[in-house]
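As structure tokens, one chain now follows by itself in the form predicted alone.
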Amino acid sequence: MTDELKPIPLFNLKEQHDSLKQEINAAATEALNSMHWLLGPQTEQFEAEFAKTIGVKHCITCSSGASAIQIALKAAGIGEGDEVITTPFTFIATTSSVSLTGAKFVFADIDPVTYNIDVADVERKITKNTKAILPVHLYGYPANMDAIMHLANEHGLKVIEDCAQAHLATADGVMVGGIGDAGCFSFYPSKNLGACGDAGCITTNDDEIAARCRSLRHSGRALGKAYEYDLEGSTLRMDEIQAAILRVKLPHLAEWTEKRRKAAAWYAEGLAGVPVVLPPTPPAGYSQSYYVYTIRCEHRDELQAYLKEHGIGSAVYYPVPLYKQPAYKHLGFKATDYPQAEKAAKEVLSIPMFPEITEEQVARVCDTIREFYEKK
């Protein structure tokens, strides 16, 4: 099969893994042989290295991006009777993590350009029970953190950033995860920095939140005490093998991010004149990490089928907004309350994006999309 006919996946995890396979295998073997399988030297070193990368004082690893949100909220004092304002246009882990603290999530609609939470609607949703804002930096595009932080400071609210898709993205010149009270990252395998399994972390500059996070991920254990528990936590630790693997990958993250941005520029050039809406250009001080490259288009489902016929991967993030999920049917949400999220769910389509994608592959994707619309 010629290169021109080879399928182009949405993500290409194998190529990246194969390029680092020897280093990854050696690191994992070293972690296994050390007999320090949890909270050992690999975890300590990765936490220090990732904190330095993001530009924060503390990084606290945990079992997933979802557990990171749960831990961070609890560490920030969010619990029973509190309300957390977030977006309905994201993965369900964002809201289920709120529920697991005993708090209630409240939806604000999204901005139709960035797909991130609409700050004006956040302000409308604030009540006496609101204790936190949980913005999601969707697709790697930073939320409007300047406005969010201003609103939070005005109302005395905590800000917990969901950075699961936004490693190395910046807002107002600062890395996401270092702006709010805490940031929550996922290292799920497909993420910009992916482990070989589930993993995540919390980043923060707040010493008290950091200490509580370290306790909460470790059954609530008191610092330096074997069987004393200051808090009621859970076993949400990241293991040493994942830490060792992430340490191999972390030095490449900046280069991989720049390659994603280069691919995005190829897409912008290749899709010029095609009747689709491209990701917005970030304002000064903001940069996108392009976890996925998401276009907005008419005849979305037909286009997706056409791409599949031509061996090109794509996905819809997210076809069913959270207010429509069966798990939340009992809460009585109305789609009419979130018109922008409702519209986006019918029109967005993510096309192949990974650091190893070539200019020729991007051109093939663009040509195929152009061909589809020329036939319409």
Ligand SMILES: Cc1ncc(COP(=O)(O)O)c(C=O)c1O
The other form holds:
Amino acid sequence: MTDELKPIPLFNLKEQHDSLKQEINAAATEALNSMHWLLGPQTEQFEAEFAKTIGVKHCITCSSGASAIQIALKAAGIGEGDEVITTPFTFIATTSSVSLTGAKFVFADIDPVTYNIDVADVERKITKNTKAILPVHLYGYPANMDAIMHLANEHGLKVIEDCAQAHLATADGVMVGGIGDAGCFSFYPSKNLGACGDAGCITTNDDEIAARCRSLRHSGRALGKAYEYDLEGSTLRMDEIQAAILRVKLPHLAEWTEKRRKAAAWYAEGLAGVPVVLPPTPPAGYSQSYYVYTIRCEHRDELQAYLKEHGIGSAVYYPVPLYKQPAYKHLGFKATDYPQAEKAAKEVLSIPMFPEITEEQVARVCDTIREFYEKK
Ligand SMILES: Cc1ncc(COP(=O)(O)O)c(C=O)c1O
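With the form predicted alone done, generate the form predicted in complex with this ligand in the same format.
Let's see the whole complex now, leading with the same chain.
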């Protein structure tokens, strides 16, 4: 197979891992040999470095993005009897984490342009039990934080941001994760900053929320006490090896994000005149991190099959909105209440995006998509 006909994957974790392999192996070995495997110096230093990167006072690492959301909600005082408004067009960890606090999630429909939560619909869903809004910065495109914060302030609601897909994205000139009461990041391997296993963190400027997060991830321990518990937490810590690995990768995150943005610009050029809808252009002060590059298109499933035939990876995030998931059947949601999420689920397609993608690879993806529509 010639170089130009090599398959183009949706993500390419191997190339990035190979480029840092020696440093990663050395850092992991050092953490292993330190015999300090949990909540040690690597974790402490990574927390300080990530907090600085996001521009917040506190970063509290934990076992995953899902546990970050659960911990942050609990730390913000959300629990039994409370309602949390969120989007149905997301990964199930967003809502399962709400349920794990004992609170109830309530769906608002999405904005058809950004795929993020529709703030007007959030407002309609507010009841006397609503305690928080949980926006997801889907695909790395920031939710409308200006309007969300305004609404939350008006109604006295907490805002917990799901930043799992949006490391270094900004809204109103501020990095996501530093706008609401807390931000929740995933370091799942495929994420813009990925560990070699599961990991996540909470970011916040609120001292009390930070202290509660530290306790909740560590079985609810009172600060500095081994067997005294202020809260009922769980075993949700991140380990030192992951912290050491993330510390090797973090200095590259800004450059990797710029490369993603460059690739997005190549896509915009290469797909000009092709009948697909490109990701939206963020308004001033907003920037996206392109966790994935998602187009909206007709004949989506046929296009996906055509790309596959031509060795090009793609994926649908998400083909089945959460209100239709078997896990939530008992909750009796009606798909007709979420027309925009319903439509997006049938039309979106994410095409190859990773920092190492070349201009030639992007051109080949664009040409293949163009060719598909020319044959239609
Ligand atoms: C939007 C969103 N929220 C939450 C999560 C959960 O993160 P994790 O897989 O680290 O638990 C993910 C990860 O896939 C995600 O994409």
